[in-house]
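One chain is shown next in structure tokens, namely the form predicted on its own.
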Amino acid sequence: MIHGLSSELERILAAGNSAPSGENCQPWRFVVRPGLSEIEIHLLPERDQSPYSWGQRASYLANGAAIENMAIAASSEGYRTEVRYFPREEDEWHVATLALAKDPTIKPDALASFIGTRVSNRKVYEKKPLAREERAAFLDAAANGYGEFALTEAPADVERLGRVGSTNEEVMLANHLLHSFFFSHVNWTEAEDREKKVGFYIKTLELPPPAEAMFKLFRHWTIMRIFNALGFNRLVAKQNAAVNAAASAMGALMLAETDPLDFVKAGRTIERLWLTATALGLSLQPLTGILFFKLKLDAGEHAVFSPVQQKRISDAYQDVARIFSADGKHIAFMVRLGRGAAPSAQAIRFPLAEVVDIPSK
């Protein structure tokens, strides 16, 4: 235990400190001011230092997907809580304080036992179409959300979807800053993963055992960029396409605007969304990294891609919009749906007494 806290806020705290996060990053700090009754949350941008993470966005997503699972978490301990967003105006980081309060008549959220078992699952999904009840579950955690929220199950849509989050693949396995700082988050034994907690785990990526040990190779950039003038980055993508397109459906949330705000909202939703999923015995993996590499490119930030890989991102992030009809809102997030194994490994999380600050004053 954390010497000050109660039992309760301390589940409250790890609940937030379970969210999901790029690269496992885990782009957070929680401070709990003097009477308790406080959290502030507060963005560490130094944790995210992502090429994907165009203005730390990824991060807002994640400290959002924070909020959400503290806020779940506190119903079922009888606390109704408040979120102000950024309550200092001169402080980007402080994304947001939620202020609890003691309540006899808040219902416990029915996800809250769920946060603790909400993981992405890369393994591939069974081809079996969603029950009714489970979309319209689906659908209605993604009505009560923010921003709008598509979902298609015909299969060439689906097909289609699991080939653009392939170009993730295709483009980072060809590009040199992409490829160094990948491989540079990937922990290859079970010591080192617990000793770093950031990073990819190289089960996680359920990778076969022969394509396991050839990836160890393509660490290296020499080596990589000759298997790359064999197309070898094209082939990785059309197989991790046919990974993706083995889901019951695709999902995709978009935006109006692209404003920190409007993600950390975002990361609410989506949180939602994945209990929900995991709450269905469902299955669940983000596919965001031509959407990220979208926002790059939209922000003026092309020097990071050749110009194929520019018009690549750009015809892939098209195929996104026209499926899912966005009509110009910004497509902030896109996932497959389904029915897998459980993962063979999972992410693990910094101790909760190194993310939690109890200021004496």
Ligand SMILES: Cc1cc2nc3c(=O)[nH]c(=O)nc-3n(C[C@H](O)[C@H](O)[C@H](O)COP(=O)(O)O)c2cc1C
Second form
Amino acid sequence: MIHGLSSELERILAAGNSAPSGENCQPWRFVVRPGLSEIEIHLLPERDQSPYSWGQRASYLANGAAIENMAIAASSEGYRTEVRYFPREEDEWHVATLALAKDPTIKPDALASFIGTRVSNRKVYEKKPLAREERAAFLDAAANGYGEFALTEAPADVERLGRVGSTNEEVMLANHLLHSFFFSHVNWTEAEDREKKVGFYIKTLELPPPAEAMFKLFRHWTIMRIFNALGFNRLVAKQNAAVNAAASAMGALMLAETDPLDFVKAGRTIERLWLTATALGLSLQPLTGILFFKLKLDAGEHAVFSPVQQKRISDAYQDVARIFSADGKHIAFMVRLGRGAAPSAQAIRFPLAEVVDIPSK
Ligand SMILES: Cc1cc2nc3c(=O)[nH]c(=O)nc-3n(C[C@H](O)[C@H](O)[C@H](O)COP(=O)(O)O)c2cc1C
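To test you: the structure above is the form predicted on its own. What is the structure of the form predicted together with this ligand?
Starting with the chain above, the whole complex follows.
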């Protein structure tokens, strides 16, 4: 129990805290002012130093997912939630204030019971097509959301998008800055993961044992460079492409604009889709590296990438845009979807007490 919080509010905040975030960086802080039935959600930019997260867009999306979780959890506690986005114009990190009001007519959202079991599943999935009801439920969840969502189950598209997704590893392993960032966010033991509470616990990456051993070597840039000269970054990408393509479908969420608010709202939709997949017994993994690199390139931040890498990113992005008929819209998020065995491990979270602020006034 957190002093000064009702157990209802605590459950709502815990739902927010279990949202997904890039590298599990958990870039949020919740403020609950005594006497007010309001939750403020603030983005913590210092938590997200990721070279992927151009303009904190990945973290705006993660905050959106946390908002959606809280609104869903609030409904099952009998609250209606009004979300006021960016309530203080001068504060770009105050993402939203959620005003909660008890409402006897509110229907509890059926997705509430899946908030605790939603997970990024990086296992190989079955390639079986989705059942008609699964496809319909998924598209229905997207239809009520923000942006435009498209799904493809065509084997050639799934295969191609699997390769697109793995272009991330090809580029990342051959780029000193991205390589250092990634490996500094891998936690090699459960104890390290429990201590750091952010980053990727190695078991959640689902690497086969020989690959896990190789990864331990690859964390040293001097060694990685030698292996890259032998084409290892491309080999890893090829193996990941096969894992990515072991899926029933690929989906993409497209946005007309790429402002912070667009990404917050996109985060809400992505979370609804993810919870819907969980409710259907389907597994989901985001494949977003190339999409965030593209935002960086579009903003003129080329310096991180070599000319060859810039071309690989642009070409890969073009494939996604073509397959999903993006028609000028930005592809904010891509996922693979299918039926996979339960993940080997789950990502940890900061304890709620460290995430919630209850100011005395
Ligand atoms: C904006 C964003 C981008 C992400 N991109 C990827 C990705 O490209 N590949 C991946 O495997 N997971 C990706 N994830 C999943 C996170 O790594 C994951 O949510 C986090 O590690 C916590 O784990 P959980 O989702 O199992 O709770 C992304 C999540 C978010 C919110």
